[in-house]
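Take a look at this single chain, the form predicted alone, given in structure tokens.
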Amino acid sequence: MKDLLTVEHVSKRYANHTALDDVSLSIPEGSVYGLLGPNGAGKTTLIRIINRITAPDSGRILFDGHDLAPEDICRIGYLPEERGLYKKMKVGEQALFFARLKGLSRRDATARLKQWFEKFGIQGWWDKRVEELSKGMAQKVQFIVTVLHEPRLLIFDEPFSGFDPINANLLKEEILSLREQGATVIFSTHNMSSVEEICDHITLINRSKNILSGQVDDIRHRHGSNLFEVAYRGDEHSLRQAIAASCEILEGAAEESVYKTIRIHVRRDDEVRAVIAAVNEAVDLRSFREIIPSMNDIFIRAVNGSL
């Protein structure tokens, strides 16, 4: 599988702040690529560079094997986290306006918009003003105008923000459908469950650097050693004290009937038996089982520097 987009040693600085520090990554064509990281890590800066909104201080972006050029922007669809529609315009009128900016004729744009509006169940809002839309409705409109011109690369920055579970699932299905039709998707989010559901590959950026890249399943298995779920009955504080020296607690106690569960990472292989003994001394131990980590577990460990 060839790469549609390649980021080579990109750095970007603002005054005394380094937004990106020698970041490299490759995005395979026809994949959903997760761009992850905590707030302020540099994700949005990288997205802005890919969209030629700003330029890198060093490094380069390759699109389909050549240096990213102004004419490539028409092949990119971008849905930013900061939504923006003209509130006084009618919904259909505004959608047509954005479609024409993307190079579609009025006839083609109208036909495609009607199809998408019907698919998303908002055909009755064509002649309403944008200010009459709910936040979720407005986001549907922006999603539609992002994908309408069928770009080769789609960039979604927190696309599920503000959506209820039903509409979030609708968007997930559409993103996967777009991938099946040949689109390449960059998906920037903090929602780790969404990453596991739709992403093929990920890059995790933290403190301006790429600290983790690869296929989602490979990463989960590669970093799955010494990760355990403990079911117990007793005092959580006593349990935490008993294992603090040799374990990292990834997820606090959750109630499961009369037992609580907690997820931990044991730092060394040779400490596992001692940890089991310590847990058994501190609380009533029900089970101690190894698990394949979730992307949320890996995200926490990577950002904390313990991966």
Given for the second form:
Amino acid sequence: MKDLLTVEHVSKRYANHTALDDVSLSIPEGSVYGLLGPNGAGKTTLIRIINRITAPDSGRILFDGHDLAPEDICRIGYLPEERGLYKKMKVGEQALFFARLKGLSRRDATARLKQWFEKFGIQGWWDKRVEELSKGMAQKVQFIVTVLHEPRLLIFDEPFSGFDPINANLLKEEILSLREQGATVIFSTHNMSSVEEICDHITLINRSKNILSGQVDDIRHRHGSNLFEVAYRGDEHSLRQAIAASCEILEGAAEESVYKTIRIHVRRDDEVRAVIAAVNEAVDLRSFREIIPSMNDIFIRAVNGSL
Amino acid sequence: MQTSNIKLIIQREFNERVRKKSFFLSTLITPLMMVALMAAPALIMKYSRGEQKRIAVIDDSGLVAPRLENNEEILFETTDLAPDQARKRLTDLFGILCIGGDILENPANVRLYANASPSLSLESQITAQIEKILETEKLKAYNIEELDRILAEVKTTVTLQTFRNDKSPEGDSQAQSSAAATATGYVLGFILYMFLMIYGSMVMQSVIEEKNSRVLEVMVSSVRPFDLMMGKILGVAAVAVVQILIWGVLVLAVGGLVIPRLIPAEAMAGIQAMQQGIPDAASMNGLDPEMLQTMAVMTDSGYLLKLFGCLLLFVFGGYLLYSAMFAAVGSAVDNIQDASQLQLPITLPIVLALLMMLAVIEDPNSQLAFWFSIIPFTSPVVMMARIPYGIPLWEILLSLALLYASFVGMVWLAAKIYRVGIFMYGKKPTLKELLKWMRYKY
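Form predicted alone already given; the form predicted in complex with the partner chain follows:
Following is the full complex, with the preceding chain placed first.
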């Protein structure tokens, strides 16, 4: 698949800290790309560079094969984490204003806005002032403003914060349907469950460096090696003794109605068979199952440097 | 694309303000306030006089008392009581004036026993009246025939009419009224001061509001911070210009159409004579020339147009210069309270300009006046106050050129602070930090 956006060796330094240090990544067209990282890692700086709000000190950004140019801003829709609207302005007028800033004509913008307002069932809001809306309502308007000009690249920074579960779900479906229509989505968050649900690719940024990049499934399998859950009947102590040499026991046995379970990490790949044999010797083995780690686990391990 | 974005932002800023009721109200009320403000001192003087003061007079000489004249302030009443008795009994009067019998030879023999502390003006009125009476009395001693007629004839009041030789090409010197120029200068200088302060801080507030409501984050993904700042500055400027134009039309309408209809025909002839620089005809009408000159200025549409042209140019330039600074300060803080300290370097020169204006109006051609009306930070206010006196064109042009040049420089610096400031939340920056931001590269 072609890459819509490529970030090549981008660095950005501020007076007393480095926000981005030689970050490279490529975002395939039509993907939902998760940009992950703890607070202050440099995500927002990278997004601002992609939006041409700030310029990188070195490195370059390619958009659809060419150097990112001022006109490309019209092909990007950005929903910042800290969002806001002009409080005193009317909803419809304001949406029109933002749409026209993105290069839409007044007529096009009006027609498209009517459609979106209908879709969200908010036609009655057109003449309301933004200050009369609840936070959730304003978020919907903000979302419409972000996607109205049908950008090829959408950037959502923590899009679900401030939404109730029902509206968050609505939003998720809209994002996925935008991808169906061909948009590429960059999705910056630290909510890992949503990453597993909707992202195809991710990049993990920590301390201004790209420390992990790739397809979500790939990464999970790659980092899931040698983590197992064992279900058995028998004496926990003898099991521990049997595998102590080649395994690290992550969690003690949990008493269950039928079987006890234990989580183990086998130190070396080629020892898995031996461990299974050892377990089989020691206790009555009922299941031996590999655990694919959640993105959350990977995130925490990667950030702590234990990956 | 970017120019059209600036246009959109200007439009938004303009519409948002002009559609407000408060714009309409302030446009109408401000001129009324100005008139009230100018009329206030006169009104206060008029009504602060208080009631008539009754003063009992004991005149041993018999010369003074019959000729004392009552006026709005003082009512003289002759009494036969002895001074000591009068002082005890007549406590409900303001005071007792005792005039000695030897008053002609010994003018110091006058005493006022007051029951309350007398004002300076009251004392001087009494002495002036007595002096006059004594002078007349002494003149009489020379036995001059027809003294009263002679005195009436020699009495003269001088009214000075001033004309500028250097103002007119054909040698007919145009009438110039210092009184009118001073008043106009005050008004214009004050208007400038108000516009710089009000519209400048309007820009600042609006930037802070955008930052607070986080619209800025959304805006900067569509427009460059510089465009955003300039759009706002120009949008608010458009509001200011519209307001001045409305006032201009009002003043021209009142001066050009309403006043001439209210004034009697012969007075109008005098005013026109004044405008054409033929003062003899004017003075022959027996009207007060000072008044005529003022009216001539007020109804001279060409002169008014010139003033408004200058006003527009200086308001625009001065506003641009100051609003750029206001925008920079607004971008650096999170709320109005934090802004007050950073605002000081901006408001200080404006207030200085206002103080300078008061000094300059006394002597519009001094070195001080010249320099403060050339230096950009004070020039809009000070120059505007000088213009009604008729100053050389090159001074106005030089002042304007410097003003607009310094605006360009200031915008360049302010934009550097602005684009750093709008992303800074939390800590209140110091002035030093602001200066440091100018060196950040983006």
